[in-house]
Amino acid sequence: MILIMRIDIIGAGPSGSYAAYLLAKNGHDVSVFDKKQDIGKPVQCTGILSEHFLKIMKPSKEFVLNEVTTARIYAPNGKSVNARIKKNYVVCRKKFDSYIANLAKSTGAKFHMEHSFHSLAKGNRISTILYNKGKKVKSSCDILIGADGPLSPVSKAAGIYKNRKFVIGSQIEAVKKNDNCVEFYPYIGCYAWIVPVNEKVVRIGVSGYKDTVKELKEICKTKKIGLTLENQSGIIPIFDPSVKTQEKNIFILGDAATMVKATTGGGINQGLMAARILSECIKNRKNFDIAWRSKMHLNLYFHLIAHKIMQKFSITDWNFLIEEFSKPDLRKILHDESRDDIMKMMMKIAIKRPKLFIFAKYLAI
């Protein structure tokens, strides 16, 4: 027998709305609060999903703009590796977020936009204060879920925010003819990308600890990017292995819990997966912090290790690594293994190229 509870969720992004959908589907009284006026705006994400998305839900024409099966990885010397990858989905974040929110609404979840979380008081029930257009709004719930982004006011109010690190992502959507191939520049900033939206439009961006706007302007100039259609930017959390995601009946997930791949900045699949795990934990009265770590922690940790190593790379290192990946056996690994399952990918690469262990020296610096 399921104990019906009153659940408040702060944040109407994919992880918050998906948690609302699953929890309302289980019969709980769910309310979602978000500070934005419209779901999915402003866009602060590249919006490309690996094939792991298929483990969570089916892609829909309602939000999928493009499908990509080729990646091109560039080295500083101008050489590149073309690799076949499993089908990736380029989505419209506005439509994608709205799609998941509508799923939640269909199961009875209630959405309240332009409601900014302010503070909370702990107890057997949680009392929260929000502000809607300058007016104080009070809410009371049995469970509070923070899916409220990298700076997560909920985790701060709950005393579990701690010290966090971020990178800055600067991106534009612009006119540029392309061959429907994702381009990746791992040596620019922390990483840079060009993702095809369609045959005439791309999303191009740079992530880094500093100077991302300058780096973005440089790559746009080099690639002869055309008319800018939209500017998109935001901060991206670096995964924290010690992050605390549960404080009694308060939970955080997604970007709010730093559940982001440090090598690419991707976190949609991880946020959705965490929402599913949380709904099961609430249903079966299990510890969420233990449950998500058992399924997600190792891969996120390996992404973090790879990120730390690559931040120490020299231009020579990058040229050498990309040259190695031009070989057929490593290109096959890039196709066969998902970037969401980086631990398995790195193990296979290590078996094929033991000499790449030389880069482990950077962990000691």
Ligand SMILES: Cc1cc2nc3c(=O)[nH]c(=O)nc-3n(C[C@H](O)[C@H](O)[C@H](O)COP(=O)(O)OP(=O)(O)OC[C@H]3O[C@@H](n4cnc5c(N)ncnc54)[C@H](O)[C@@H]3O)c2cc1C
The other form holds:
Amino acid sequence: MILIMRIDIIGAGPSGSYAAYLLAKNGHDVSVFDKKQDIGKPVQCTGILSEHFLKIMKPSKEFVLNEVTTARIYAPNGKSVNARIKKNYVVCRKKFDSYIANLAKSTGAKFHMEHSFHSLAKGNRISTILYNKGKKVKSSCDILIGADGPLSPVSKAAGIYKNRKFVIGSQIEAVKKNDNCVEFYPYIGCYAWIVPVNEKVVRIGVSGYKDTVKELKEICKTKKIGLTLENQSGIIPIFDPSVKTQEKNIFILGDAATMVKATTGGGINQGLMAARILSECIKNRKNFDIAWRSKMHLNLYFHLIAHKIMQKFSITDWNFLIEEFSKPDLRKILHDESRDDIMKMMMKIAIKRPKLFIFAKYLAI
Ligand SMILES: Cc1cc2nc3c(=O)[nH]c(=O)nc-3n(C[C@H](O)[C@H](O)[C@H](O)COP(=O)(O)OP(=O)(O)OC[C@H]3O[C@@H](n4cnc5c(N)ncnc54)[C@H](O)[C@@H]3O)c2cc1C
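Could you please show the structure of the form predicted in complex with the named molecule, as a counterpart to the form predicted on its own just displayed?
To see the whole picture, the full complex is given below, headed by that same chain.
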């Protein structure tokens, strides 16, 4: 028999709405609160999902704008590697977030927009204070979930936020004819990208700790990017291996728990996976912190290690590495392995090219 619980979720992004869907489907009384007026707006994301997405959800025409099967990785010397990749999906975040929220609504979850979480009130049950159009609102629940993005006010209120690091993702959607290939510039900022939305529109962005707007302007000039259609910039948390995701009956997931791949800034699949693990843990009364770590921690950690190493790369290192990736055996690994499973990918690369271990020296600096 299932014990019906009152569950409040702060944040109607993909992580929060997917958790709402799964928990309401399990019979719980779920309410989602978001400070925004509209779900998914403003867009602050490129919306590219690796093939790993298929393990979580079926892609739908309702939100998929494009499919991509080629990546082009550039070196500072201008050389590039074309790699076939498994099908990646480019989504419209407004439609994607609304799609998941509608799934949740269809299972009975209630959504309250323009409700900004403010703090926790003292009491026997978990009691939250929110503001709706300037008016104070109180809500009580058995379980509180913070799926409230990189700055996670819920983590702060629960006293588990600690120090966090972020990169800035400066991105625009703009007019640019293209050949439906994802372009990746790992040596610009922390990394830069051009992702095709359709044959005439791309999302182009730079992530980094500083100067991302300047770098974005430069790459737009070099690549002769046309009219800007939308600014879609935002902040991206760097995975913190010691992040605390559970404090009694308060749980944190998605960007709020820094569950983001440090080499690419991708966090949608990770937030969805964590939502699924959390709903299973609530159902089976298991420890969420242990459960998500057993499935996701190592990969997020390997992304972090790779990010740290690549921050130290010289131009010569990049030219050398990308030259190596132009060889068929390494290109095959890029095709066969998902970047969501970077551990397996790195292991295969290490077996083929033990000499690349030389870059581990940067961890000591
Ligand atoms: C420029 C850029 C490009 C990116 N590109 C990709 C990509 O291509 N692929 C990918 O997988 N990931 C990408 N990401 C990361 C991705 O956007 C996040 O990982 C993803 O949105 C996390 O989902 P979430 O539901 O955890 O958090 P969010 O989507 O941030 O949702 C959090 C929600 O909480 C709400 N909220 C915050 N504070 C409060 C409050 N006090 N009260 C009530 N509600 C609150 C917010 O309004 C928001 O709706 C990118 C990020 C950026 C910035």
